[in-house]
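First, one chain by itself in structure tokens, the form predicted on its own.
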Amino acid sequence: MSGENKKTPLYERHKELGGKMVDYFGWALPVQYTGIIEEHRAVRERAGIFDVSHMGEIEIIGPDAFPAVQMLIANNAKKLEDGKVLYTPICYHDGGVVDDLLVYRYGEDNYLLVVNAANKDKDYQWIKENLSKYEVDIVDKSYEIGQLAIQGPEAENILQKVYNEDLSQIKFFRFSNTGSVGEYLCTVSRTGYTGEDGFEIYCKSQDTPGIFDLIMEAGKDFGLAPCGLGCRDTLRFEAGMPLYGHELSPEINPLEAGMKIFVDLEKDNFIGCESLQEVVEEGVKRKIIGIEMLDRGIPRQGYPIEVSGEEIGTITSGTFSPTLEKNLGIGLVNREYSEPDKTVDVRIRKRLLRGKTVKLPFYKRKRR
């Protein structure tokens, strides 16, 4: 790693809790801490906390706040109110996808969109460019922002020991500004990105590091573990969630990532509308589905996916869940290869080694 990467605030914290530091984007940051499995097995036990303060946050914000979110994203901002999340991609003109990221509604004329890290500075010169006839102010607040997630089981009982308000007010994708953490304000929502319950903490850059000691104190008796980018990834790949470069990227679609449920064609236009509407009326010609290998060898991005030795799709994603302890891949196949408990053929290195096709999402929580 350079000694010229980006340092959140908690990058201290991280030395001193063990951290092994990778170079993630540009950014310093832990993959793991006493290790990825044992991370992975504390947040769907227990409860885990990750430092996601590399995430970048653009504002939205004036009179014309709401048609500009509108046009920008491919899901409805009609089904927000203030204190409410969407989960939305925005694409490119060739339905091709830009990001993909969550929009919080602070106001009619007040949005704050959180994108991911790798993609902010691409994120925020492409909707400047796109907003430009919009009367609005975009502006980028990442680096004034700091953000924490914590996630599993118990995350509920460790923040509300912390937090001043009523955690079971928070439903899920919405979120509170009013409350704090100790002494700090801050605003809480409750998304996640590992299929377990739990809650993001956005506050001052500043303010991060005491509120992740006060949750990590308040954590104690629960078996909180301090968590890494490894335990990030393989939580979100068994509950079947997109990562961009993966699921997601300019050559692959929304709709083909089996993201229709976040894609709006019936409302007035926006960005990739008339591309993703011919993608309906042709048909999707590539679906992304879980693939559970019979042989023993783990799927990797890039791995050829074939059937009698012709070449039916990709892997995007693959690894060894520590969950349901198989070796899984999610796959980019043509359309007639995506039902399930379909027999294909993964090539690892030189060699093709049996899977079957699965649905996604590998795993769901127990409702409590």
Contents of the next structure:
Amino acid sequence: MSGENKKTPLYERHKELGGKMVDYFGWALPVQYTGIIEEHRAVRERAGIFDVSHMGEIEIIGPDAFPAVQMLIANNAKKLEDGKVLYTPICYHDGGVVDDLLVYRYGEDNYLLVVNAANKDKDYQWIKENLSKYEVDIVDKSYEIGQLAIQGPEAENILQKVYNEDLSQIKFFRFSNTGSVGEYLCTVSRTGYTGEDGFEIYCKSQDTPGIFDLIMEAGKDFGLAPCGLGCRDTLRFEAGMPLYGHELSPEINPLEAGMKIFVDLEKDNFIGCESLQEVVEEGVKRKIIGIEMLDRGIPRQGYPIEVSGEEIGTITSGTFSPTLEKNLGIGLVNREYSEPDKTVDVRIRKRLLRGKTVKLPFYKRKRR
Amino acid sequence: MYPENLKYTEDHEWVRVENGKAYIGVTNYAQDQLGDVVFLELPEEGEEYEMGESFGVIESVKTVSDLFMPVDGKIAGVNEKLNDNPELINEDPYGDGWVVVIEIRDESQLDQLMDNQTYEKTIE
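Next up, the form predicted in complex with the partner chain, please; the one we just looked at was the form predicted on its own.
Entire complex below, previous chain first.
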């Protein structure tokens, strides 16, 4: 692997733990430590810890921060209050997706956007260009902030051992920025990208190894596993969560991607609003659906989906599902084929293999 | 890791000659690089392939790779166990994880394959 990739603050930990390092959009990160399936199951059954320090963080601060964020995002920032997190797409004027991200409200005039690593520079430029008339500072904090995710049914029990506030008070999509892990002050939110309960932790970059070590130690009795990017993808896939570059892109609008509940067409205005209103008026033409293979074969991104020899869509993500032990795909198909339980063919190399449409998500955790 | 009695290819496959037939599988290095193997697309018995031709596909959780024929040959059998237990490739790449067995057409082609020491140098 090239030595030019950016290193997260946990690079040395990954090496020590035997992580298989890969280039992920310019970052050196582990795709796995012991095995994707083993790590995947650890998160579903116990808990896993992920280095997600490559994620981008962009701060929007100043007297116009609220109207600026409101213009940028497709969801409604009015749903936010201090200590709350909002998931939202941000769109181009034509309705295509720039990125999907989390907005943390630290104060009425202070927001932190957590964006995909692969899109961070593009997002920053887009935000700068489009919010220039607002009285706000837009600051790329990505290299100052480290990020960890601890996910799984035991995540709360593990983190509570080293976190000095009551985690049960941090509800789903809320955060606290007053607590510490050991001596390290951090922001902790009940959020994640796995379909399990869990937390994401933001800290000073240089504190990341210290926090990682404390959580690893606390997790020993709970079977906490360090987890790589491989199972992060299979976990989010089973949970039906979109991944930018797969289910979301400049060519796919959020309504097609099944993100209607994260788009508020009733609010005053936002970038892409008019185009998305037109989409609604004309009717959404394509939809994201699940496909379960009936014949033997794994659907992969880019494979055509056909019905009676006619191409009706494309696979956006696909893999063997470690939890369901089935070969599954997510596909973008013409709307008339988006009902569940329809037979479709997936062109896998030279062969046409049978599958059926199913509802997303493939996996939903049981509430405890 | 790389038994002496096998021949190796640049595509990280091994060949074991037994009574004029050749067993073919993937090396320990290949299974380690692939990670958890979850699916194989295998040829039919009787199909003929030339050296270097793709005869099947091996898929891990994240990757799809072709399997290449190390020498000219006709498929004499496939490892049916891999249909239900593809993880045998990871667990026992030189034993229960063999992939196909072929009738060799031209034994002299075996000389073009690597011995274990040469192969090990290519993966260092």
